[in-house]
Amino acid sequence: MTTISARQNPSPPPAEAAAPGGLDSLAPVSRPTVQDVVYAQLRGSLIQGAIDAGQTLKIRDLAGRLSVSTMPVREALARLVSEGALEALPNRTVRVRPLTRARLDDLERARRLIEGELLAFALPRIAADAAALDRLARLTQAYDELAPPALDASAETADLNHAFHFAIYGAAGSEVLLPIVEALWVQSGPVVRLAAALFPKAEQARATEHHHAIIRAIRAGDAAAARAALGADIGRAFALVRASLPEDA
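Atomic model of the given sequence only [the form predicted alone]:
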């Protein structure tokens, strides 16, 4: 009988034996394409309210501003058209969708419904998480501390407002509803832009009153009060814009 020694058939070292489920679970890191970067910038500008409703977007102009070729711009615009934030016109140009009363009503209704659901899902998780509550309070305080001229500029306040809301919605843990809300915010950007210009100067100190009310309701575990405060926060911007439109809009 021939015996096989340990030298002839060495056992694998412990590190190699433990590899499956360890380092083998790592995946290659993907790099964002130029189209992804262009899309993210355009999408962010829409969410911030940096682009007016009805404004035409020219591919060559955007490509020049972003220092890219026209192809990634064209592809990014097509994605935003498919999401409902932009619309393609017959002459092959693209524009931000105009604001009409019917569109305002539809967007506001969708945001109240879906964001209200996410808030209700997230409330018990945030109420039990002191760090999450503290973050909401800090974001609101940072907004409150901005001087009135910064409120008119809206870029910083838009970022803080977005961070506040999505800190709540992200806590709901819904992979289905969160992208829907993100798409609604992209479509709502022009509403936020116009509402910021219409917001009465005398009331700027109350700009975050509904955020404070949401935080109080979360601390109290009161889902109904939280939904009401969120609805009032969403509805204020839409009401300002709706009142500014002509009756036949």
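Please supply the coordinates for the form predicted in complex with another copy of the chain, as a counterpart to the form predicted alone shown previously.
Since only the chain itself is given, any partners or molecules it might have are not part of what comes next.
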């Protein structure tokens, strides 16, 4: 797997690629730490459903794969557990939360509620912002062009879908709700993976259809229609997974 260059590695210093011309990026954010990279890596894998539900994660194993010490890994795992993406068993081991019927319903309800609220709040702001509307249109177009050939559980479709939704949610400007929705998406990782694997290829087009409907509703300033389209988009994946749940609960 990918190797993360640790800070205190015996390897020579990476020389930091000093900005050739200007004042670097002058962004106030400091250089990301190793644990941030580990966290982002695991989070990305979870959000794409790259790790099977129910699988247990071992600190030393992950540390070995990523060529870091156990320290950043355990902190990253702790963060993911507290976000609900992973589950801490009484054995002190952590695993990807398994999908049950009750959890599926619960997740869908939470996402419809909160994402619907963010959409309704963002709607007038986006409608009044030509640049934001343009960005959304370009994202759906990219999604359209990508969908037919590579409609399966590819990382690109997942990323474009994520980008589209969060371009909307971010416009709501809620520092409180946005990270909550991000956490819900991480928890929904196994759902989107299953849904993508289950969908007959012809049906996949419906996803972008919902996106188009959302954009139309935003342009029309119709909050109810936008919320309905978003609900259909969310419910699509959940309905399919729910129908083919192999488990009992």
